[in-house]
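The chain below stands alone, shown as structure tokens; this is the form predicted on its own.
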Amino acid sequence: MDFFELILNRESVKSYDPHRPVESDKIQKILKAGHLAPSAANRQPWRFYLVSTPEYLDKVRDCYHKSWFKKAPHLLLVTGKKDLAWTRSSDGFNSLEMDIAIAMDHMILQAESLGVSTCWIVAFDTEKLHQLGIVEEGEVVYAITPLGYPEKDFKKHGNKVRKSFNEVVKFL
């Protein structure tokens, strides 16, 4: 599959087989894709937490109340610290959220290329998540994605609803 086909076929999956964990070599490739992502001034202000043990899965699952989320065999938390990210001197822009988005996108696309399903989530309970004591002091969790294989009866929608190309692209 070429890259364009990959991004065309990738979609957020809300169906996971809890009895089919992702193979460790695939997990390693997914995490390595994030590790290799570019960041402003190469600061790499992120940390990735792979949650796979029943004890920690139960804790993290309590931070997002969707039944499908609770079935994923792995949860990937993407965190960062603003003080580790590059800041533009002219206006104080901090690159952390941009850097993390790039790393998350790399991991999600790598997962798709390996047949592993994901769903980019930001609507979790951040306070509850921080109370768990999983992440380091000063780290902020910016995104979570389940990692897993869909249940057998899952079918992709196959149609991406987007604004028209000319509405979002301007040639000057």
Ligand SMILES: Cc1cc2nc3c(=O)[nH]c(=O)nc-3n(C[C@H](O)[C@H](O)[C@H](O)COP(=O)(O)O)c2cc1C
The other form holds:
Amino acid sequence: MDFFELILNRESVKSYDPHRPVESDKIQKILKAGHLAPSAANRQPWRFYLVSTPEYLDKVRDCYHKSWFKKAPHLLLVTGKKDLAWTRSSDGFNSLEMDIAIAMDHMILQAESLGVSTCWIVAFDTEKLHQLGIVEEGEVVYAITPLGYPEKDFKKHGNKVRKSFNEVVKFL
Ligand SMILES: Cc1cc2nc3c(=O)[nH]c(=O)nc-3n(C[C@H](O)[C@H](O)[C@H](O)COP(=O)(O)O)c2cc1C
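Having seen the form predicted on its own, please provide the structure of the form predicted in complex with the ligand.
What follows is the entire complex, opening with the chain shown before.
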């Protein structure tokens, strides 16, 4: 698929078939896309946790209240540590959240290109999640996405709700 078509077609999917896991070669490619993402000073301050076992799925599912989230066969957690990321000496700006967003976007677009659905999630219960004992001290979960295929009756809405192009783009 053409890259622009891919971007146009991607939607946040809120429907997952719990009985249809993603093929391991596709999972591998999605994770590789994150692994290859660029980061400030190439620090790669992230970790990617692919949760697919019933034991861990149960735990992570409890950290976000939506029923569709609880049906996904895989949950991908993207974490980072501030002290691993690059900091600008002039003003203390730390690139961690920017780096994480790039890795996440790489994986989401790679998934889309393989026909695997995703939904970027940040409204999870951080306290609950950090108490699960999955991540290390100082490591923060920045984003989660389900990975999976939609349920049978699911249809994309095909409607990109965005501000007008001219409101956000300025040609000077
Ligand atoms: C940083 C970020 C955080 C998001 N967090 C959530 C979330 O917690 N729950 C949710 O249902 N959707 C979440 N979304 C999905 C957005 O609501 C969605 O991307 C936006 O409405 C545009 O729709 P689209 O992804 O279908 O184009 C998030 C998206 C982004 C980029």
